[in-house]
Each structure stands twice: as structure tokens, then as C-alpha cells.
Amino acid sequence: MGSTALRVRFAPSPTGYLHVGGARTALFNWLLARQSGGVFVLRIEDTDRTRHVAAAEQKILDDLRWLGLDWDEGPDAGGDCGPYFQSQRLDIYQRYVEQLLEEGNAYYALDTPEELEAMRADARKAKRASTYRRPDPLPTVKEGLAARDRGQPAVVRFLMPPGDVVVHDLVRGEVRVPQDEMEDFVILKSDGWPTYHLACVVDDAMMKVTLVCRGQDHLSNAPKHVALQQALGFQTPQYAHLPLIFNLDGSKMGKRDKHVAVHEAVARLIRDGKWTIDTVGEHARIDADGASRWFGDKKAGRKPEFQALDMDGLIRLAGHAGVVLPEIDVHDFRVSGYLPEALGNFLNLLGWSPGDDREHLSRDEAVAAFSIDRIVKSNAKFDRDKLLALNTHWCAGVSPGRLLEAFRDFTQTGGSALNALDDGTASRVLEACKGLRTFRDVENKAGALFVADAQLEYDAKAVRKVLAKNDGQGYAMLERLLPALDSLATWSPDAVEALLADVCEKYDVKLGDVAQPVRVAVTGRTISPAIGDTLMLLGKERTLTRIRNCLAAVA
């Protein structure tokens, strides 16, 4: 890297929560900076106003902090190279556009949308890639400004120089793009906002970035950026393009996965006559046209237009359809009950290996081991089973205090009813749920213990299989147990379990024949912590009340 201190950046676009692919990019850059004593810059690339989502910047900052990634320069941190929001740097970009125009390295392009579509149609007809045809002669700056004044669409395009463009990539090696595959690309849109290409190149130079480490989907942009850097007299940073992340089935991992999951469930509900398109609109809170466009029409050959429904609407629709959305964004994993230590450990291994058999890496161990030369070229596969195994490992390995802290974040962020528990009770719940895979397991196993007794709901299948089978054998066992539990002097897990063992011996039955009826009676389901821990957390009086309520319901 030379003697210059390493400066890397992560530059997300505020279109929503942070995607795990972006989180992996941020993590790799952070590791490089921390390992070398360099600088990690956070820059918000918010020039695409059509995709900008209000408050998304804060969501990204929160996601990064949750992962334990801090930045040396950027929003909330300051620095000498700000502002760190591109929307606040428009005057800077304008100066460089004017420089390129004055030096003959850019020009105003006055093509109408119809003319551009005609170019694309010609390319399709000729079965060749669509590239922009440079006008001859080029419009002058005066003509371009006059066109703008008349309200005519006028963009500024970079004039690609002759010759091939070569990108030296630390992961991919030398990437050479022939001249005939390059076109004059837009650097300033007709609304006066810069494109990604111009803003990215200018900011990397102004923020003194020495290494650009980003996803492989940006590799096609690198030749444009190198050519633009050369025209502006900027030093080209080193590049390292990371392998893409795919689902195990080879599909691209993205927000579309969430729409597909909900669409499949909604299609079943409509097919079964339980929902209509109007139901979709009502639950998603969109008009009938939007609901129709989102769902599509297979018979009419209209594909679903998923962009017709925003993420808030999709979440509402998923809730009504009973769909658990697949985790795609960092926030998804946070509210699903994963530890940031586990997710960070997992992301560390997507496209990189420490060179040995280690899979469990603390952040300090990752900093010490990380190197660009161990980044692989092949695409990474997002193995959710492996992530779950890592999370189980981390949940078992962190201190009780850290586990409680993470559990508190889960209950607060996801709006869990367990957030009302005091620290002592929450700690006892976590102890009772040892072996948990995610904090959702805790909610599923122990959540019923903390609802009001009168609001306890019984799973019909559990009642049928445990309490009512064999002519109400489970109910009969509860009748026998109730006075014994009522007279139990010491209310502790050991005392409860000893009593149940005595009942098993007395009636020559298995523990499940005794414990399961109690579990269903006090939780409404067949799953809870160990029966002694379950009754201890519930308390004697509430245990007796719930058993009595259960018996009264069939009296």
C-alpha cells in the first residue's frame, strides 16, 4: 500500500435499512483500517433522489453501530474532508463538471427520450449491446446552456478518451476493457444533480481514499472511474472488488426475496378464496390499483410490480398473511434475535478465510487475521444454517451480562412484550432457555408466561393431543396434580420436579404424561422451558390459577 496511511471508505445509499452485502463491505473496510492503523470514512451517497428514503441515513448508522463498527470520519464524527453527505456537496461537483466542460473532456448531450429509445431499439434490432452514439459535431457549452434555459432535457456526458481502460484490482487481477465497449456516460443529470460516477470519483479524491474496497457489482463502474480520474488529474486509488453474496440456490440475495415470500402466501389465500385483491390493498394500506399492480395477473401475462408496495406496506401485509419475512437487511437479523457478534463473525467468512479451520472469530481475532490476499474470487453463499449454528455458539459463549444486554436490545427493537421484564426476571428467563439459538426462541418458549392469565390462548392441536386424548387423560392428570401442587411447601424447580417424579412413580406413567398436561395448562402450548423452571417463573399462585382455569373451561 506504500507509506501513505491507509484510508478506506464505506459509502451506502440511503434507500432503507443496511443490506447484509453492504454490511460485509463495511466490515471488510473497517477491518483493513483497524489492522493498519488507518482511517475508516463513512460517506452517505444520497444524490439519487428518486430512491432516497426519509430517515434511512439514521437507520444505516444504527445498523453499523449495532454491528460494532465505528467510523473515524463521517456523520456524527466530523472530519477534515466533509461534508459527508453528497447532497451537501453539490457546489463541489459543479466545479468539476465546469472544469471538464472547459477542458473539452465533457459535453452537453441534448438527446430527447425518444431519440435515446430509438438508439436502444436499433441496438436490439442489430442484436448488439446498446451504447450511446456520440453526436457529431458535439454541442457547445453555449448550446447546452441555452437548451437548459428553454427547458429542454440536457445532461452532461463524459467524453471517453481513446484506448482501452485498465483496472488493477487486488482481488480480480488486471481487468482490461476495450475502447469499443465503453461509451460516453452521464456525469450530470438534467435536474442538475451529479450521477453516482462523478460524485464517487470526486469524493474519493477529496476524501483522500487510498483503497476502494467494494462489491463486485461495481467492477463494471471501475473503468469509467479510472478514465474520469485521469481526466480530472486525480490519483487512482487501489481497488479490491469483493465477491457477490448469493442464496444457497444461486439466486441473488435482495429485498425481492421478501416480496416473493409474501406474494406466494397471498396467492394461496386468494386461490383458496380467503382473500381478494381488495383485501391486499386494505391490509397493505394502498389503493386498489397499487394492490393489483403488486400482485400482477398471470392469466393476462402481467408480472407483479413489486415496486408498487413499499417495505412498511409489505411488513403489514406479511403480518396479516402470517408470513415471517426472510432476513435480508441487518435490521432483520437484529429483530429476529441474532447477536451482532455472530452476524459479524458470519459476514467475516463470506468471501474470506483466515487460512485455517477456524470458524469462530472474535472481532480482535478477525482484525489480526484479515488480509486482502485471502479474499476469494468466487461468489459467497449465504448459509443460514451456518449462521444459526454460529449464533447458538455465541449465545452460549458470551457472559450472562452481555447476553442480557443483547436480549434487552432485541426486546426493545422488536417491540417484544418481554421488554417489560425487570433485569432479574429477564436473567432467569435466559437461564431457563439455555441452548437458545436466537432470542426468538426465548420469546416462543417463555412469552406465554408473561401474558395476563385471562388472556392466555390455547393451541387447539396441543389441547387435542395432550389434554383431551384418551377420553381426557390429560385433564384427569391435572385434577390429580392440582392438590399436590397446592400443598407444595417449597416452590422451586427442584421441588416441582421431585413432586412430578413422585406422581410418575405413583401412577406408573412417564414424565411426559405428567409434565406435558401441566405445560399445556399453564402456557397453552407444548413448548416451554423445563417444567420446573416454567412453574418457577410463573409462580405458585399463577400456576394454580391457570390450571384451575384450564379445568374450568371443560367442566
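Note that the structure is predicted; figures quoted are calculated from it, not measured. Positions refer to the first chain, counted from 1. Between two forms, the rigid core is defined as the largest C-alpha subset superposing within 1.5 Å. What changes on going to the form predicted together with the RNA:
With the core held fixed, the Cα of R43 is displaced between the two forms by less than 2 Å. The two forms, fitted on the rigid core, differ between the two forms by 2 Å or more at the CA of E457.
With the core superposed, V266 shows a C-alpha displacement of at least 2 Å between the two forms.
Having seen the form predicted on its own, I'd like the form predicted together with the RNA now, please.
If you are looking for partners or other molecules, they are not here, because only the chain is given.
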């Protein structure tokens, strides 16, 4: 790998939460750095002022940390190549633009949007790839500046030098792009901010990045970047372009998916008369105008504007509408009760494999095993079933302490009612929920134990099938059980289960005939931890209270 240490970077743009695809890229870069003693740089590419989302950086950093990916240089970490926000490096880009301009490698372009559109149309008709027609003669810098000062749109374009460009990609080999495929792309926007291409090339050079590992959607950018590097006299880093990740059905994993899912549910609620537009605003905590823009108005022919609602509002709205959001961001999985160990393991296996039959890799094992030449070339699909299986595996394999820690993050981040539990209780709940697939399972299985007794809701179907059937056989069983439980001296899972077993023998019935009525009576549902654990968690008093309440309700 040469004499200098490896320096890699992850460069997200703060437009929302950390996407799983981005997380995979970050993970691979991190792995590369950690296994080689190299440096992992985090850089925020916030040069798009229109798409910038407030506090998005913090969310991204937070989810990166949650995944266990730490960076050596970047926001909160500092470093010698900062600042690590592109919005704070504007003067640097300006310098290089001037250099390019002076050396005749760039020029001011004064085309109007209409002219550009016309060029695109022409190119399409002529079946040409590049659309931009270089002006002849080129405007001088003076003319450009003058036009800009007059308020005319003026951008700076890179003057693409003649000759094909070859990119040496570590996963794809040599990629050659013919010269006429590349046009004079914009490097400085009319608002004075750099485009991605310029900022990225300049920063990678100044931050001494030796290897650029990113998604394959950037492959077609690589030749442009190489040409720019040559014009600026920069060294070209090594490149590795990762295969892309799609939904199982082949569609892209876009954040639109979430809006669409919620929108459909809300439309249904409104159609059924259960909600109005005001309800939407209320739940999403946005004003009436925002709500109506987000939802759209069919009669007025107004399409939904999804940007009217940010992700946090959308999450709130989804909660109220009873929609499980399609999970596409790291944060979604965090809120859904996944372990970072599992998500990381899963992402690690998307586009890479260790080469043997191992599927379960700890982070340390991944650091040891990872290598760029084992990266797969073809795109992958995100199979949630497999992720679920991995999560199940890690939930079972992780230490009780670690599981508790992760569970607390889940209840906190997702706003679970179980967040109120103390550590001791939470541990016992986790223990009683062994076999869990996600932390949501814990909520579903044990949540009813922690609502107030008077608030306990009974599932009608469960009552019918377990308690009421056969002339109230279940209720009868409860009547018999009540005094026995009441007089039970030691309240432990074993003692409770022994008592139930005795009852079975005494009345010659199956364990299910006695345990299920109790379960339904104390939880309102047919699902809960093992009956001994369920009653233990509930405590003797509340168990008896709930059974009495249940009996009283039918009396």
C-alpha cells in the first residue's frame, strides 16, 4: 500500500438521517482504516444550501457512533486538515477556482437555464452523451465578472482537456471513458458555492486522502475528478467503487418510500372520515398550511409536497397513523429495535464476504478479515429477513449487560413506554423475553405488564378463545386458581409453575388449559413471557388484582 499510511474518508451530505447505503460505505472505509492503522476522516459535504436539513449532521454523527464507527478527524474530533465542513472552506475553493481560471483551465459561462435546456434537447435528438456546448469564443474572466455583477447567472466551468480518461478502480479494474463523453462541468455555482466535483477533489487532496471508497453511483464522476486533479496538479487517489444496495423488489431505497407509506395510510384515514387535514398537522406538529401542502389537494390538482414535512414530523405522524415506516435509514433500524452489531454485520455482508462460510462476524473479526479484493462487483438487495435473522442471533449471543445497554438506547431513542423501567427490572424483562428477534418483540411481549392494572385492555379474541369458550371454562379455572395463588408462600417462577403443574394433575387437564387463562387474565392477551416469569414480573399482588378484575368484569 505504499509508504504512506492509508487515509480514507466518509463524506455524507446533511440532507437527513444516515442512509443504510451510506452506512455501508462508512463501514467499509472505517474497516480499511482500522485494519491498516490508517486514518478515517469524516467530512460534511454541505455545499447545497437548498437541500440542507437542520441538525442533520448531528443525526448522522449520532447514528455513526451508534454503529460503532468512530473517526479520527472530522467534526468533534478535529484534525490537521480542517475545517471538516465544506461550508467553512469556501475561501479555499475560491482560491482553486481562481487558479484554474488564471491557467486557462476554467472559464465563466453565462448560459441561461433556457439555453441549457435547449442544449440538452439537441443532444438528445443527436443521441450525443455530452450536452453542453462550449462557447466559442470563451468569455473572458473580465466579461464573466462583469456579467455576474450585472446580476446575470454566471458559473465557472472546468475546461475539459482533450484525451480519454482512464480510472483505475480497485474493484472494477480499468474504466476508460472517451473524451467526448465528458463535458465542461460546473465547478462554481452562480451563488459562489462550489459544486460537489470541485469541493470533493480539493478536499480529498488537502485532506491527503489516499483511497476513495464510495458507491458505484459515483463511478461516472471519477473521470471528471481525475481530469480535475490533473489540472490542479493533485495526485490522484486510489479508487474503489462499491456495488449499490436496493430494495428486495429492485426499487431504490429512497426516503420518498417513507412519505409514500405514510401518505397512503393518512389518505385512508381521511377517506374513512377518521382524520382531517387538521389531524395531520396536529400529529405531525406542523401548521395547517404545511399539512395541506404535504398531503396535497386532489381537487385543487395540488400534488403532495413531501418536503413540507421533515423526518421527525413524519415519524410522529406515522406513529399516530399506525404505520411502520419502511426502514431505510440507520435510525429506522435503531428505533425498530435492532442491535448495531447485527446491522453492521449485515451491511458488512452486502457487497463483501470473508470467503469462507462465516456469516456471523464481530467487528474485530471483520477488521481482521476485510479486504478490498473480496468486494463483489454486482449490486445487492437488502433482505430484511436476513437482517432479522442476524439480529436474532446477536440478541441471543451478546452479553446481558450489552443487551441491556442496547435496550436502553432503544427505549430512549424510540420513546418506548418501557423506558421507565429501572435497570434491574429491564434486565429481568430481557431475560424473560429470551428468543427475542428485535426489541420491539420485548415491547409486544412484556409491555402489558407495565401498564396500570386499571388500564389493562383485553383482546376480545383472546378472551373468547381462552376464557369464555366451553361455557366459561377458562373463568372457572381462574376461580380455582385464585385461592391457590393467593396462598402460595414463595412467589417465584418455579413455585408458580409447580403450582400450575399440580393443578393440571389434580384436574387432569393440559398445562395450556391452566396457563393460558392466567396469561389472558393478567395480560389481556395470549402472548407474554413464560407464565412463571410473567407472574413473577407482575408480582403477587398485581397478579391477584388482575385476576380478580378479570373475573369481576364477567360477573
